[in-house]
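One chain is shown next in structure tokens, namely the form predicted alone.
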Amino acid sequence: MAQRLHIAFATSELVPYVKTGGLADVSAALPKALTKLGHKVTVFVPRYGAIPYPPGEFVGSVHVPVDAVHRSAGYYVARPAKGLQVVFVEHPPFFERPQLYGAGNHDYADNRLRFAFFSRAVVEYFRSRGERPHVFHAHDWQTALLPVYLKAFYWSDPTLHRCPTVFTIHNLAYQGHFPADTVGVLGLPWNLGTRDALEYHGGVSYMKGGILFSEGLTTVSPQYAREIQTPEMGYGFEGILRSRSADLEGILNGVDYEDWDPKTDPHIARNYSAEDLSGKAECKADLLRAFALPVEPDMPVVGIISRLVHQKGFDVVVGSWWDLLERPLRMVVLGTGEPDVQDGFRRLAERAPDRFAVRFAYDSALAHKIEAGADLFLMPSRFEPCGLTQMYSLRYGTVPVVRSTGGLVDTVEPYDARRDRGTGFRFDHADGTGLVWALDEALAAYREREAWQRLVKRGMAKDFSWERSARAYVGAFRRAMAKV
């Protein structure tokens, strides 16, 4: 029998509690995915003011040498299914904020504190205890500086010896960049200042820690996994990265069927399936009502769901908003991001109120609604490491129409209508003639009824659940665990 694995998850965001995007939803479902197939996961996350309190039984304080002031963080735990458990990290001065990472489009100042201090303290619950995780799970820059703690402090302690962590890329993009200083700032010992280790630019960076210094790498596609290594997409590490090929492996991110089906989900107007799409319309009514939009004449419904930003290719979608006016079809549009692109999207459904609608806020009924009533699921990324809601698009029978970049490579086959074959489109071209060439032959495709419904029951079909990716992890952890 294999040997049932404790695994210690770290992470700067978590749903139900705290959101900015998909890594929340990754925390939630990959802990428990890996309980059900046999293993013990502990997460950890900070206890931020947006979180109730308390978040569950307080089991104590612990002293966390961060920098030169005395800071203790407190742990509350709780334990919402069998096999896991979820640690909160408190110390007020930190977490206690309206926000995650910064206010407005300001990151805190201390950010290198914070998230410094979360590293620690993971380590120091289980060395306080005693207790020893067969491996720690760490997950972008938030939390990067896991591994490097061991490394530094632990690696001889007498319950932590020797530690393994698994490091999970999921934007490379944000990398956690610090003053020359924050080495000194920290404690850490003076030669991982060095260029072999976190010095970046003259600075230092939290991402590159977690790169060097874990046994495993892994990131949330296999497409992005080989884009990251490249100088478009490697954001200045593509060579670092390239001299650990051979410890990085793409796991693709996975699915809660549990929250995101259409034949069980409690959020829209009718329940429905592959075998019965008869509720889809019904959906589709429901949420041209719901945007204020009306339900005649019919015109395939174009969706949106993510944050409204350059990276996401959204103000390719707001300069193209003539194009988009020429088309028979409607959009509605939820989500919050940079201001010329929410005023692009106002301006467009300003222009045509009763094709357009937007709705700028994070609202996981309306999301839901979405999802089962659009019949197309817009996602122009210029990048995209994995994304999760064209894997719910696909489910909800909503056909998405996505670049070919990173994860939306490995989920959406494009549609060939000679072979009756794909599940979507694609195009290449992060620009308005490859964004509106994509949503013509959607339209033209969603013309021929009998053909589109086979494309629909084709997505549908698709199974993307957590399963399949937990093996994965499991087996890139056993494979960091032989390597110390």
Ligand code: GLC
Contents of the next structure:
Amino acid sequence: MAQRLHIAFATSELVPYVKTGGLADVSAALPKALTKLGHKVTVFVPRYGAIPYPPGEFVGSVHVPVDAVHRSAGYYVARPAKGLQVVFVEHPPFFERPQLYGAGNHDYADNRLRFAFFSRAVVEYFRSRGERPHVFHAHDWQTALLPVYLKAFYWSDPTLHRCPTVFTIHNLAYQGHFPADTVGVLGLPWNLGTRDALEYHGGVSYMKGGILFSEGLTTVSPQYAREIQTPEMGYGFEGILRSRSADLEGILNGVDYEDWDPKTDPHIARNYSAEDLSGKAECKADLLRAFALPVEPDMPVVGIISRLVHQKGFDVVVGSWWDLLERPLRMVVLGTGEPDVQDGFRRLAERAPDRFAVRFAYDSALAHKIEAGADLFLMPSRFEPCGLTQMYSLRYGTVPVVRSTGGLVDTVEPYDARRDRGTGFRFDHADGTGLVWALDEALAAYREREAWQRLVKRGMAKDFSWERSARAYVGAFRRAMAKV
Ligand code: ADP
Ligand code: GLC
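For the form predicted together with the ligand instead of the form predicted alone, what are the coordinates?
Entire complex below, previous chain first.
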């Protein structure tokens, strides 16, 4: 085997400990896939209030300079599998809180310090132990300062001397945008506050730091890698992303089929497979009961599991309430987010309580039941860096209806009845007309039972396992290592 790598993986979310979105799934599954390829991975996550104390074996604490206050990080290690360690970074003033990023709809006011601290604590873990990983792998704005710290303070450190970083963009829309005084507050060299470095619209952007100071740059689908280099989707970063396009790779996320497979899923009413789909009907009945809807086997059920935020486009769905009421479908919604979208769904459920049902909660077991019990799965995203739930749906024989954007383009092939091809339904315009058009196509196809079964089975046969993507990441790590 080629050289065995030690990858230091810094993330703000991690299944099964803390999750708000797909980053948590990826942070569990990708390291696991990397260890299966023979590499060693140390995953770092803050020890938030939601993670029981002590989360692992205490292995020491270190002073971590971040602002004018003397602060230290405690490190707790768990070893869930061979080659894999999870290091929980403890600093109660920052992380002993009920939520990850904020309370209600407000971000915590000290997020710039919390995640600067976390990023630097990851680096200090290695420096203090005299240990050098081959590469750091940072994710999204929360750990985007990691390569900035490496360049600013550790580039000629005896231990961490010229240690490279691969930075993965899971969502360019969240940028870690903070006031201009942040550079001074963190004690970073003044020139990091300039236009050529972290400066962004009069403040500083941690995301920009990750993009500029990492040797390797990836995002979570090939299509999104192209999109973020355009003015429409680049949030002003399109120029720097284009200037680094040779180092920017779109690597599609995978699915952890140990967690998401109807053959083995412990959360669903009956297991099933493409060879024997009979259990799916039972899962549908179970889902309808869970949402207190009447059980009518032939009426198609549209499932939704999502953060209900602008990105995901559900305002368009609730805006199309009249068209939805007129169609022969049921809809089950699981999600949390914007009050307007929740209100819209609530009104739909009040108008037709026998056909629309909502649960404004975060409920992992119910998410599995929806994947298994629904016939269609709706993702009208305005943008979608990758999206995991459409890939889960495919495996569960639940046909995705998605907007043509980002990873949804790379994972859902449009249905073509004449040629008997494709795995789902796609629409281009993020408006009611596009959405209703695609739903009508899907509802018409649903009535052709035999062709529908073939469509379902084509989706179930798709393989998005992590191995291929993990190999692509190893390639990105090695290229980053070759650069320093
Ligand atoms: P994003 O990361 O943008 O939210 P993804 O599709 O990548 O979108 O990942 C979303 C993940 O979060 C999936 O694992 C999905 O099942 C889960 N999820 C989202 N909302 C809920 C919810 N209300 N209850 C349970 N799981 C949810
Ligand atoms: C982000 C994106 C989502 C992606 C996930 C994991 O939350 O919104 O599309 O699947 O990260 O990479």
